[in-house]
Structure formats: C-alpha cells, structure tokens
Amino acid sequence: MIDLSTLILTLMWGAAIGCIYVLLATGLNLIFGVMKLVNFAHGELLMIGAYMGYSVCILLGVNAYIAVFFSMGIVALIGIAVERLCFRRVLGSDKLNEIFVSLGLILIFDNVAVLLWGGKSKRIISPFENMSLTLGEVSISYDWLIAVVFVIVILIALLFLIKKTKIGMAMRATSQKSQTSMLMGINIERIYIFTFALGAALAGAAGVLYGIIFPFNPYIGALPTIKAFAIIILGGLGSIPGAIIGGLLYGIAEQTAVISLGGIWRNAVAFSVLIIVLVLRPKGLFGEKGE
C-alpha cells in the first residue's frame, strides 16, 4: 500500500514532469493544428533548449530560470530557420516527405550537439538545488514547484495570445481554413513562421526545465517526442486544453507506475492509459479541434 506522503509526492512529481510534457505537446499541437505539419524532430528542440540553457548558465552566469527566456528566444530563431529552409519546401506535399525531413533533422541535431557539447550527460544547476519545502512528512523540491509555476505562467500567456490578440485570431483562422484565411488578407506564410517559432520556443522552455530536473544528453529528444504525440492524441488533435490535461495525466501515470511497479514499467503503464482512452474515445478526451 502507498502511504499518504508517498501519494502526494507521486502526484507532485508526476505534475512536474507532466508540465514539461505539456509544454512540449502544446508546441507540437500548435504546429500541427495551424500548419498540419508532422514534425518528429520536435523533441530535438527540447534537447537544444536544454543545452542552450546550460550554455547560458555557464557562459553568462545567469540564474537557471532566467536562462529559460534566453533559451526560448534562441530556439525560436532556430525554429524559424528550420521552417524556412526545410519544412517550407515540403509543406502540403506527401506526409512521408515531412516525416523523412524530420527524421533527417533528428540525425543532424543529435550529431551537431555531440560535436558542440560532447556525448556525456550534463545537468543545469538550479539556485534551489537540494532545497525543498517541508509540509509535515512531505518534502517537496522547490524545483518541482517552480517548474509547475513556470509552465502555468507560460500557458496563461499563450492562451491570452491565442484568444485576445490579432495574430492569435489569425492563427485560429488559418488552422480552420488556410485558403479562406489567405483570401481574407491573412499572410499565412507569416503565420506559419510565427507558429513554428512559438512551438519551438515552448520546446526550448521545456528543455531548460527538463535539464534542471534530469540529466540530459544529445539523444534525449526521441522519447519525449513520442510521448508528446501520444499526449496530443490522448487529449485530442488541435486541443490545447486536451494537451494540458493529457500531459498531466501522462506524467502522473508514469510516476504512479514507477512507485507501484518500478521504473521499468514507466512507459508501459503510461502508454496503456493512452490505449485505454483511445479505445473508449477514439478522438481523444476533447476530440479534434472544431468538433
């Protein structure tokens, strides 16, 4: 039996990890929802974000959490370059073209990361390293709490941008009918650039938070990408609330599996949750956008 303190820790740890998944999946969902682009290299942007945060902390000596914003900006610029030079050439063509471009980008990013930073695992040192908040018998890491707060603030800002700004309205219009949006005067190429940069920035933020909580290396991107796709399928394609709830459920399911069954079951149980939901609700918890 799991005692109350272990249960609370499991939920907090799952929420912290789930929040990282939420950022990654939300960025991927934005790109897919607006551009209809399948990008299996999205997790490599998380990896690059982690290394950018690490480098900023080392070279400039800034706080690890301030490095989140540096990383978001840098990875957004990398995202613009990737969209312009790679995906723009194949956008709207056969989905296999997009898949093979993204698979090629995975190899390129991984090898460039090895060349620049080496293959050994690294960690971003937080100013709150080894500090925790004690509530009775429960001790909660400050880094877990800060990660959750960071993600909440970023998501609130994102929802404000999408719901209340002109560019957000243009993104929503483009996601529904790109050709009609173009006829109404929306520059969909600029919307595509902005959307990809925004999705990349969210992955960059997720990367720094990941690097604060976990050791990372150039090859960490693949599994988070698969999990991000699983989360957006779980929550419903194009649904940001679905990505948020799906990410939290996924993170908590993972940690519950680790505590109850051992680390080897982490991914098996989490993907089992996905399968069960899809059997019961084939379009995910929230269905596809617009339904």
Contents of the next structure:
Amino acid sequence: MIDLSTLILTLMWGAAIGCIYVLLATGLNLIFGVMKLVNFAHGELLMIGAYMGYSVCILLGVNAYIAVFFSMGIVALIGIAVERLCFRRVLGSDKLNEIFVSLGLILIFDNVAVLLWGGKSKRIISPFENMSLTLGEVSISYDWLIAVVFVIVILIALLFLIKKTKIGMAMRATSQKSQTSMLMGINIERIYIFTFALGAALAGAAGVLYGIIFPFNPYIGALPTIKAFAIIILGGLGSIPGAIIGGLLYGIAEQTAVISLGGIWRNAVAFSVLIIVLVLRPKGLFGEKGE
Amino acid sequence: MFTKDIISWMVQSTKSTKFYILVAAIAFSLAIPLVVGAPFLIHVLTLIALFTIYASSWNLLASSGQGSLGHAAFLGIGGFVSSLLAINLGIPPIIGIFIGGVFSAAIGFLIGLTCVRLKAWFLGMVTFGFAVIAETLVSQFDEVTHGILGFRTPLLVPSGLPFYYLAVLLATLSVIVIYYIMKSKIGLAFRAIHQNESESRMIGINTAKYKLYAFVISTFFAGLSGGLYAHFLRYISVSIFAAGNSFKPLMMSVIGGLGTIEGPIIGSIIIVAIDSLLPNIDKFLQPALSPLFPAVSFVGPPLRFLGLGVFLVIVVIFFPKGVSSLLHKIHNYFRAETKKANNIERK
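For comparison with the form predicted alone, would you give the structure of this protein in the form predicted in complex with its partner chain?
Expanding to the full complex; the earlier chain stays at the top.
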C-alpha cells in the first residue's frame, strides 16, 4: 500500500506540475474564449519561453525567477508576430486551416529552437537548487513551492486585469459577441492582438517555471499543449476557475498514475482523461455551454 | 441498383479527360523503373506509392471535415497486426495486410463513435491522443507485440521492382475506390458536412452516420498502407506511432490540395521527394552553414523541417486549395488561350 508520506508527496508534486499546466491552459482558454481560435502551437511558446529564460539567465546572469518576466515579454512579442502574420489571415475561414497553420508553426518553432540552441536537454539553474523544505518525512523542494506561489500571483493579476480594467472589459465583451462589441466602438483587432500576447506571455512564464523544474529540449512543446487541452476540457471551455481546478486535478491524477502504474503511463493518462471526459460530459466538469 | 450506378459512372468516366490522365499516370508509373533502374530511386518511388494510399485515406477523412492528427495510430495498427499475424500464425503477408486494414477499420469504428460528435479541434486532440495511447499500449504489452525494440517483418514480395509494382497496383486500386466513393452520394454528403454540418443535418443528412463511414473507410486504407509500409521497411517498432507519421499525410494532402483526388498524390510526390532527395545537398550545406549555428551538429534536417513548416503555412494562407489548384489554373489559362486563338482564326 502507498503510505502517507508518498501520498503527500504525490499530492504536492501533482499540485506543482498542475500549476504549470494551469498557466498554459489559462492562456489557451483566454485565446479560445476571445478569438474562438485554438492554437495547437501553444506548447511551443512554452518551449520558447523556457529557452528564453535559459538564455537570459546565461547572458545577463540574472536570477532564474527574474528571467520569468523577461521571458513573458519576449514571448508576448513573438505571440504578436504569430497572430499578425499567421492566424489573422486564416481567422474565420475553415477551422481546419487554423489547425494546419498551427502544425506549420510547431515545425517552425521546434526547428528554429534546434538551430539556435541545439537538440540536447537543458535546465535552468535556480538559486534554490537542491534546497528543500522538510516536514517530517516529506521534503519538498523550494522550487516547487515558488512555482506554486508564482502561478497564484500571476493568476490573481490576470483576474484583476480581466475583471477590473477597461481592456479586460473589452475582452469580455469581445468574447461574448465580437460583432456587437465592434459596433460599441471596441477595436477588436487590437483586442485580438492583446489577448494573443497575454496568452503567449502566460505560456512564456510557464516555460521558465517548467525549465527550472524539468530538463527541456526543443521537442517538449507538443505534450503540454495536449495536457492543457485536457485540462480545459476537464474544467469547461472558457471557464478560468474550471481551468485551475482541472489543472490541479489533472496534475494529481498524472502523478498518481506515474507512481502506481509506471512512468510510461504519464502521457497516456492525459488522453484517457480527455477521451473519457469528452464521452461522458462534453461540456466539461464546470462548463456552462457546450463546445 | 447500386451496382448499376457504379457501372454507369465507370462508362461515363471513360469519356472524361480524368480517365486519360489516370491511364497516363499508371502507364508512366509502370514504365519509369525501366528508364531509371537505380535501386534507390525505386525505393523512393515505392515510398511515393505507399504514401499515396496513406495520404489519400487521410484526405478522405478530411473531406468530411474531420482532420485527424493521429493517423499514425492506424498506420501502426495495420503494420503491427499484419506483421504479428505473419510471424505468429504464419498467415501470408499479402492476406495479412488486408486483415490489418480490417482490424484498423474496426478500431477506427470505435474511435469514430467518440469522434463524430466532436468539433474540429477536439477531434484533432482526441485522434492525436489516441496515437499516444496506442503507442503506450503497444509498449506496455511488449511480450505480445515486441514493439519497444521492434522486430524484423517477413517478406511480402521480393523487394525492388516486384514490391514497387505491387505498391503501384494497390495504390491505383485505392485511389480509384476512393475516387468513386468521393464521387458518390456518400462523398457528396462528406463535402456537405465539411461545408456546414448543421445545415446538412437540416436537409436530412445523417451526419453522425456519414462521419462514421468516413472514419471506417479512411482507417481501413490507413491500416492497409501501414501493413505495406511495415513489410516494405522489413522492420516495425513503436516509432511508427510517432507524431511525424501522423503529420505527414496531413502535409501531403494540404500541400497537394485538400479534398481533391489528385492532391494527396501530388503532395506525397513533393514530400517524399523532399525527404529522400534533399539530404543529398546536406554535404554542401554543412560547411557553409554550420558556423552560423554552432549549437547543432547537422544543420540539414532541422533546416528541411523548418522549410516544410514555412511551406505549409504559406500554402494554407496563400493557396488554401493547394498545389493542384495552381495546376488547374494553368490548365484553364491554356484552354482559354487556345479558345481565343481559335476564335481569332475563325474571324
């Protein structure tokens, strides 16, 4: 049987991994909610974010946790470029075209990363390397705790932005009815750019946190995308609280599966969750409207 | 009634230019190994024939509006079933590849039951996920599948020319079958569903049923091509489920022309040619470009994939109907020119 300390450790690990996925899922959710666009290349932004954090750490010699903000800014700029050059042109045409463009972007990002940084695994060295908080038999690395704190702060700031500011109100209006909000004087093209940049910035932050905890290479992007997708579907499309609860549940489910079934099940769990939820409850656990 | 329809189509289609293009293409593909006899080129041509079946199967599914991102699952299932049957039960591979196709279609039916209710992006995710689940399951039951290390598959027909002719025969048959399916009422329903699902439901098309048809037919051909592919490479392992194998038919169909019969053929020629022939220029690229990218030891492969990605995005944005639409435009242009010339002569 699994003893108590393993259980606590599983829960903590699950929560920390889940937090990173929550950031990614929230960005994806935001872009989907406002633009009705699914960016399959969102995980590549996470990967680029991790590399940006790595480069900033190496070149400027700054603390890994300060690099999170650099990475958010750079990835947001990349997001703006991607939105203007690629997605803007296929938005509103056949849904399949958006998927094809995303796949092209996956190829482009992966191989640009290979050309610039090489295919070998890298890690961002955090200032709290090898330090951990010991509680009885359980010891939790500081990096996991800081990641959780970072995610909470970022999410609170995001909620403030969406609920309290003018541009957040414009985003909510656009997500409800884009044409009507255009008539109300909202420049929805600017809202689209802002939303995409915001989603990309969240992916950039998630990337640095991911890079501090796990080793990464140019090909890590695809699986986090799908896990974020599973989380969104679990929590309900367009619902940010749903994404947070879904992300935590998902992270814990994944860790439990790894510990009880073995490491090769880590990725298959995501899809089993995805398919089961889609079959049983296509609206998600907390979603209000379907699809 | 149904057979009569098919016969009447066949009679009609012999009068069209498409029929002559088909005959010319078959004659060309049969004659080309006699002109270029190099084993490497025959290998490339066989790959083109195999990927024509695979890409056409993907294209048929996409013509009903369902873009699968995990077709490698069905390629792999076909390959594993056919090779395992041949090794364990001694079933001749030529029958095994069809059993593999049927098996893959049966699994496709089950996956299709879940997928027909989903919108484009969910369907993409679920199919992509199914490929990963298939990979995990095959690795998990390694005692049965021997998938992790892989194993040598038995000989289907002698490699080289005999295999090439078999591949061309099966590719031609598959393309003809898919052509008639796409021309039939079923194909019309697929296109209607692709354009507007709720409207096609309104005019009385049972969309779930037709989407399931598309899934089953498509996965049959994917399984068939998987069996052929495994026996062609003489080796199979879980790497057949890799995402790259899922994206290849997509790129072929999109670059060639989505929803057309000639698109996947043109696309598979382009992609297989890029994959197989372009590595030859790597030895010239390497000294020129490696100082620019010190992080990588071989600049060729990532540059090629990067180019493919850019090519895909450009095709989707600027020529959404693919390369085949360009050919149609050229054809129409020349026809208009000759008409003009004829008119002037008449005057």
